[in-house]
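In structure tokens, the next block holds one chain alone, the form predicted alone.
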Amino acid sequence: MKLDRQLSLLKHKLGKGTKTRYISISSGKGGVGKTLIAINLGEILSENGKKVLIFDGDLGLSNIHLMYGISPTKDLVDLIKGFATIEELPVKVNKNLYFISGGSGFQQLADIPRTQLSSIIMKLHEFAEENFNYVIVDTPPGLNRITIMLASSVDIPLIITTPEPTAIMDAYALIKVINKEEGIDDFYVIVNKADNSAEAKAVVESLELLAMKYTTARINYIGYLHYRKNLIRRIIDQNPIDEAFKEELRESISNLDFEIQEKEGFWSKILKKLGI
């Protein structure tokens, strides 16, 4: 089959409706609890009987496996290089929850031949759609081009920030870039490490003022999470699940509409952003 014909069929298939919901967890800077939230969100959704895949897209800084204390034998790079099949990548956390280590895989996707790229995207698409209700993508922090690509392709782009002025400004910078470069208007914000509701709302008001003045972005505030010192010990002990933290997160995500479905699928958008 000629390459153009193959790509045309691929785009047609990827452009169809999808049953799988895609959620990105992003932040303007590191250290705001992004990965911890990704893990606990995966736990919450999987407890409801949903099949969940966490995609650790944090380039060479993948650390979901470190938090869980589980070492993956294969990652996305192995798939790209032909050293692994897609079925070998997921690491099982519980009966409904899995994670895949991305390594520098998303970065490398942009540099491989078009025929290989289309084949890999199709494998990822089919595997996600056939096996999971939710895919959570933990993106690199900051204005990383991979973060921009992933966060602008999902159904629900979650932005994590804290009350620190630098975290607020970096979160705004990320929202502004995705809004202006990719045309995304709706962002869903969680304020982590807040002392109380008033402090969290003040953070969101700052983001809203900046967004209204300089962008067309809409800041959808869904909740806040208290700062908990015991989480540091849990992370050190490779036990990242805290019931009180998880309960607050569960309350926050109750404000999300998980039935949101974009007209164009996640993998179709990724294909376009990679220049195909």
Ligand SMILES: Nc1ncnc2c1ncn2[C@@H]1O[C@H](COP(=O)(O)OP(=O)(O)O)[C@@H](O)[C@H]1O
Second form
Amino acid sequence: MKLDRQLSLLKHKLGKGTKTRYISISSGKGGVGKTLIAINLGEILSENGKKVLIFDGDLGLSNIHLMYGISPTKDLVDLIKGFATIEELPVKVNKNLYFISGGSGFQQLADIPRTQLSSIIMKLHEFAEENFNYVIVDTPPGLNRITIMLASSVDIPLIITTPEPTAIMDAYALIKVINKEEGIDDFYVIVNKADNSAEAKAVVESLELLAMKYTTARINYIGYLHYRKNLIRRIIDQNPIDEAFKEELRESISNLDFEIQEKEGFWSKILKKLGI
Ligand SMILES: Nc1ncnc2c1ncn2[C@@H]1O[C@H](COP(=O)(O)OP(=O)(O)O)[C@@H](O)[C@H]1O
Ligand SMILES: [Mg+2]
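Can I have the other form now, the form predicted in complex with the named molecule, not the form predicted alone?
After this comes the whole thing, all chains and molecules, with the earlier chain placed first.
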């Protein structure tokens, strides 16, 4: 098939909207709990027989597998380099929950030929649509192109911050860039490592004040998660599921509406943002 025709078919297919829900987990500052939240969110969403994929968007510095203590044999970088097929990537956590590791030794997205990139995107799209109800995308920290692209393409962009002023300012900076550059208005905020609800609310208020003054972004407060000393031990023991933490997260995400109207699909937006 001619390349132009192939691309236009691909765009048509991706443009129709998808049944799979995409949720990104981002932060301005590293170490705020994104990966831990991604993993626990995956557990929660997969409980009622829904199929969930956690996708490590941190190409090159991937760490989901480290939390689980499982070494994947193939990862996204292998897929990009042509050393793996998509079916080889998912690592099974349980019957309904899988993750795909980002891998290491990543080249620049810009270095990958457009045709190769569009064919990878097509495969990822089809694979996700056929096999998963939810895709949770764990993004790299900070203001980088990959995070901005992923967080502005999903159905639900979650932003994680802690009560530390630096984490709040960095979360604001990320929200501002995604709002200004990509026109995204709704952000869903979780305050992690908080002492109590008053502290978390103060964090959200300062984010709201900044957002209201300088952007058109809406800060939708989802909830907060307590600081729990024992979590560090869990990470060291590579046993990332803490029932109390998970319960709190479950309560927070009950505020989220996953039933989003049909709209342009995730991969279609990615394609556009890559200039394909
Ligand atoms: N609510 C919490 N209480 C205590 N420690 C936490 C909490 N959430 C995350 N952590 C710890 O913070 C560290 C960073 O978490 P991680 O999920 O790797 O962050 P990120 O993915 O944002 O870099 C880990 O050691 C983790 O155990
Ligand atoms: Mg992480």
